[in-house]
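Here's a solo chain for you in structure tokens, the form predicted alone.
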Amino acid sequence: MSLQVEPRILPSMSTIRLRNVSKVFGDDSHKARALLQEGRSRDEILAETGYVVAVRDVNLDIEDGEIFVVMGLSGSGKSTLIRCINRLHPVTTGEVLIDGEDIVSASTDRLRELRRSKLAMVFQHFGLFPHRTVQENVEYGLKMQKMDVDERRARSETALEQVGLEGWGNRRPGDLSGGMQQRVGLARALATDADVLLMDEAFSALDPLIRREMQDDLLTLQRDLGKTIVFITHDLNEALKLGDHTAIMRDGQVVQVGTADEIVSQPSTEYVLEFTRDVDRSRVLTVGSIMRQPDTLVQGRDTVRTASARMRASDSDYMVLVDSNRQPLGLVLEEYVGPAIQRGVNDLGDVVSDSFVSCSTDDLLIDTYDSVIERQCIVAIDEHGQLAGVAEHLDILSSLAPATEITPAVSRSSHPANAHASTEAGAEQTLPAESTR
């Protein structure tokens, strides 16, 4: 059965839009297209024609300046999909829009121009020329653009500096470690100053420690450069660490798109649920994803007696005291209110407690453990320093338990809804890995 993904129209144009993109490996594209339109299943098409449906009916919006991760096991179609974006694989059906231009119908000359100036690719196995120096490898794309020698030399040196390889330009790739060779591949892509980086399993061949270093380096570079990056991986932890949004693929179809929080806390299919079961949720979930709206009191307007009445009405044992700009000042605890009334105290400032931890809504739960253990709660603030919500110990502990049921997919804030996602799309992988990676 074909998994239908309904695209949500964004208020501003995405850098990349995929609309009903399918890729079938076979000699007769017209026949493959007809079978897809008939709604024939992957297995039926394979049995009848010998053609392999690698990607089917994919709809994605990838926004300017984000890292968008496509994640799936071998055979899921993720690497085929990224090669459809730069048309290394001709698309069987659908549109691939780059800033509104459909590259599926682009001429050969126009496609060549796009690959040289707008789309740069970083491969899993580096793709370096062993007989050229590091600098010559980095300059290669610029040379193909017929750029002046001095300018391309300056650009390549800047790119090598950005990836931490300053001074290595005269060495050969064989003199470098695997991690350093991958940095050369990344520098080559950066040197072209392309708007979009397509990274296909770029870190998969690296040792775990070097891989983590490269992930951190990529995030640092992204903060400085703000490229649009499409990153392919089979590692869910890598996807959740790097991706502003992640699409999970299975059998050539996208089964869920979302942020790390959404995928871990709201898996939309049994397949995604199983995938996320062993994820360290404390390294994925943020304070903002588990916080709730607190009861509040305002300094200068409310009194101790007001606090007492509101706590009785809400059955709460504390409230957050804020100033007139909604910036948190402390907690007013039930245990302090009664004695204060008996003493005739009515100013909330005299009963405020600092038994809380203030943090950002973007902070990971793992970073709150040590500081919150002896405190009443976490008080989360937004980018303006205003109260955004609270989270107690029980909120944190309950959020760390793996999800036990799927959540029907809903419209995402900036990506296509998976409104008709079906667990039927999660059948076991059947395609040869070499065909649809």
Second form
Amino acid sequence: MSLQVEPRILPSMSTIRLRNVSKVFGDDSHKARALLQEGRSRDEILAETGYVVAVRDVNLDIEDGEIFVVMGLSGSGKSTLIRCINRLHPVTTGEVLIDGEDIVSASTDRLRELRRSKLAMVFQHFGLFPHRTVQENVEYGLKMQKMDVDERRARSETALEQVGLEGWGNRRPGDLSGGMQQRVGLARALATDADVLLMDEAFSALDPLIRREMQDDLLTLQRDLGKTIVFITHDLNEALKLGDHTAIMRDGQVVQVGTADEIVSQPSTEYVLEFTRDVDRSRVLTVGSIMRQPDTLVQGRDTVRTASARMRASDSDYMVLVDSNRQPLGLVLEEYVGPAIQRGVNDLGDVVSDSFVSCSTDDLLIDTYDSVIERQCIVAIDEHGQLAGVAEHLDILSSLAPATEITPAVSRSSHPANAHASTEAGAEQTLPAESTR
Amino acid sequence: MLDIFGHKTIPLEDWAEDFTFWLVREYRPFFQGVKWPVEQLLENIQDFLLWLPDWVVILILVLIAFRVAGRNVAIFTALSMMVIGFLGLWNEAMVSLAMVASAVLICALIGIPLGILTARSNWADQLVRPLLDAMQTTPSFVYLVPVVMLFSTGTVAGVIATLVFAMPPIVRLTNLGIRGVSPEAVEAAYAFGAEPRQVLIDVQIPLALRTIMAGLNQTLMMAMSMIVIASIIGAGGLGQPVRQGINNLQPGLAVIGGVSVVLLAMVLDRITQALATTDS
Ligand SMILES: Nc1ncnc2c1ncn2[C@@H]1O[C@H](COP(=O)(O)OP(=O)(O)O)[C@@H](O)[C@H]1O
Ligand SMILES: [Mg+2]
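Form predicted alone done; form predicted in complex with the partner chain now:
Now the complete complex, all chains and molecules, led by this one.
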């Protein structure tokens, strides 16, 4: 029932591409490659050789400036995957392209250079150096860049300000609370000015309240910075809140990639479906994703009589009146149409009720609760002010119920070339039969 | 009845003997080359300690004790050293101190890098581990004979025998300490572009320092425990009065030697233990 109204516009620059990436933990990588090639299962390989297939055949397109979340249960290979991006773990097979450059085959010097200038990382348990001051921690990446002391100082102070820790530079990490320590970890990553932030369960070790605060702060920072962020989490709510796109991993493989909407409304496997049950869907779904196309009447062309006839034909009890630019003017309710005909009124302008509620297609369902209580429906408009669709009470209520069936999708991971094909194909199938004229 | 144990089926005794004589014959220059730096180190430390007026030595020890371990240990140090002096064993104590100091210094110079190596390479670890086990479990009397044959008798030979016995803890604990450093801190250093050498210096050694110091403390204690044993092969110091006491049935001599060894050991233990527990 969902509808993708705005197909995501592909940015011109791409930042991270994973191509058939696999990682096997075991001491003979030739043997590991052979086993993968033979298509042996993860369990078989483990039983026979003791090798752990932590990541298998992962293809991902992570775009410039987006927050890309990788979600999965513990042991599903998320940490391994993110470490393949900066080669803390060398991959067993596959390519990792950072702005088109394959980091897998880079020389050690080039690798170090990339780590210093382009890829910064934030760790689950912060990964701070307890014997150094906060400031020295933040400056570590800059020291590796061989930046001189004065500039280092200036940059680290800016970074500490960005994360709200000005004045804490001379303390040791151990003097700080968990949330503050992770802010130091974040400042250390921001200080290097890297384009890419790799965040491995960066907020998972924090209390729920602090965690929410950090999530909000990250989103605020990201609005200004526009980094490419790869964010690992085991919490779907966190994934859906932060991610422009989310990849869901299971046993080392990616089972679905999509926007928050797509994952919640079109889970592609039972595994994903199971995850989505606990999600507060009103904070994930947008009006655009659940609205329907209403029957419309055009001001100046349609009359009360044609309205009455069409309502009877389609058995609907209201229609939306739009002007010639498709901007909504109000609702025409069936209960007013009959009396109007009896009175001999034929201009729709005289029967339209103009007290309708409009909202944007990007609004979350939770933000529509107040207005939808009293009205028959809410009218969604697009960025040009034109009618995009309507959402009725029932549409909203029924979309809040967890998905009960899976929508097998052409997974983005198995067809890297058609990165967003699944989204569009899905949308077409679910387009309502009755469309606007 | 068949007497299967009647004759030596495994001629290990002959082998060991042949091997030792062969070593002595063929590799004498090598072992003299090993002996030379040990001798230099030992003699310099020993001469220096004996040249210093006794009260200066006490003052230095007390100051060190005060700095790293606080007032109580400083007082204990002063009292112990004075007791040793009043027992008439000051010079012997200085010789023993020089022996222990040079042994521990050499153990640290070899053992810490070896510990780092075994922490970074499982392969090296598996190679070194059985060697350390053997060094630690072989009764020290067993290798006194080859040590004497290769290095002759005296205090230098005593130091070399001590090295064999006291090396394992510093290697093991350095290994343990480096391996125990938070993997995320190490990963973080690499993730920001550090080279392996920088990771070692910036992160691994500082974070393993306490454990390494605990290893140093154990090495020191094992070196102290060799003082008396080494006197058998002619090493000087506090072991001598004990040995003479045993040989000549002079229990008084054995007692003052023993008391001095214990006091010196406790002083050194308290000071180095503090190194392993203070914040780095
Ligand atoms: N260094 C390693 N050596 C061997 N197996 C490992 C190593 N690191 C991770 N694994 C295994 O790989 C799998 C994926 O682990 P990980 O990437 O840490 O998962 P996640 O971060 O999703 O919890 C797990 O089965 C884990 O036991
Ligand atoms: Mg993990």
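All values reported here derive from a predicted model rather than from experimental measurement. Basically, rigid core = biggest C-alpha set you can superpose within 1.5 Å across the two forms. Positions refer to the first chain, counted from 1.
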Exceeds or equals 2 Å, Cα of R112 between these two forms, core fit: no
Large Cα shift (2 Å or above) at A307 between these two forms, core-fitted: yes
S399: Cα shift of 2 Å or greater between these two forms (core-aligned): no
Distance the CA of Q327 travels between these two forms [rigid core superposed, Å]: 3.5
For G349, CA displacement between these two forms after the core is overlaid, in Å: 4.3
